[in-house]
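For reference, the chain that follows is the form predicted on its own, supplied as structure tokens.
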Amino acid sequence: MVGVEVVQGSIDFPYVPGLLSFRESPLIIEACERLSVTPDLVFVDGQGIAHPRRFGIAAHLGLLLDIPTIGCAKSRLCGTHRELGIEAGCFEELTDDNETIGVALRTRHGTMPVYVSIGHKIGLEEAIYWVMKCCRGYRLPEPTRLAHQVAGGNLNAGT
């Protein structure tokens, strides 16, 4: 089941790299509170613990909503990884200061990887599983792909 809620409002926090959750979380939480069904899992286009402070927007939202969250970002905020294979499903650990903070994951043959990290109430292996399960032939998982479409004005994308 897919639920869609669109919230418009002003953003009071300035853009500061690494502090995305303080800028975007209030409106995201408002949208989540309007949903008729509580999600079992939330995908966030951003970082979980793969963040310099180990507390990106996916971790922040998961904690505030008390829902399992996965950070699935299109770019890397911190950490390094080895070269990964070209096939869908290939991944390499993303590490920072000798700590595994996520993975670089190729979700589709030959595309750029996404960066998966745990947000809240989920393990890394399970997060990788759900990202791959929800990609459905695209680079991004269906929930974040549909959210991008709705945010771009396609209000019928999630229904």
Contents of the next structure:
Amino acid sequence: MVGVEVVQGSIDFPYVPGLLSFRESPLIIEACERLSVTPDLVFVDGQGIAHPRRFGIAAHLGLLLDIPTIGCAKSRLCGTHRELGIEAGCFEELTDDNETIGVALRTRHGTMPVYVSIGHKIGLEEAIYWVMKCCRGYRLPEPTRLAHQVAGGNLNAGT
DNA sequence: GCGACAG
DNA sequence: ATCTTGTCGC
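To test you: the structure above is the form predicted on its own. What is the structure of the form predicted together with the DNA?
Up next: the whole complex, starting with the chain shown before.
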């Protein structure tokens, strides 16, 4: 990895399904502003437009930062989809109110799918491509995995 | 009125 | 999200 920035701060907004951005965006934006290298693409642990009002945290952050973002959530917020194949790479459209809002994507054989939706300045096909490309045998994309570990203090900003 | 509900 | 060891599978 080329860089890591961790910020600390108090959270004032509660977790409310559909309003995750109000809770997590402030600190995330702070961390992004401290990055010495501007990301070409950001993987957000949450929904992009696969949101009741089509504006999940990934879409919100992408717009504010004016950077391409992908929403790659570990579970579904809204929408429905058919059952998907068990092999890595299989996916099904995530639909809500008769419109495609993303996909349920099996990133690894036999594991629960992730929910991919466009955030900002990227198409769904391309988003799926980059998520699969960055998973490297794991269920979640590497940027998300590393962020989780660093934030949890299980990895140093250099390893 | 009864579930569902990103992290 | 968080609590949390061992255990099942490649």
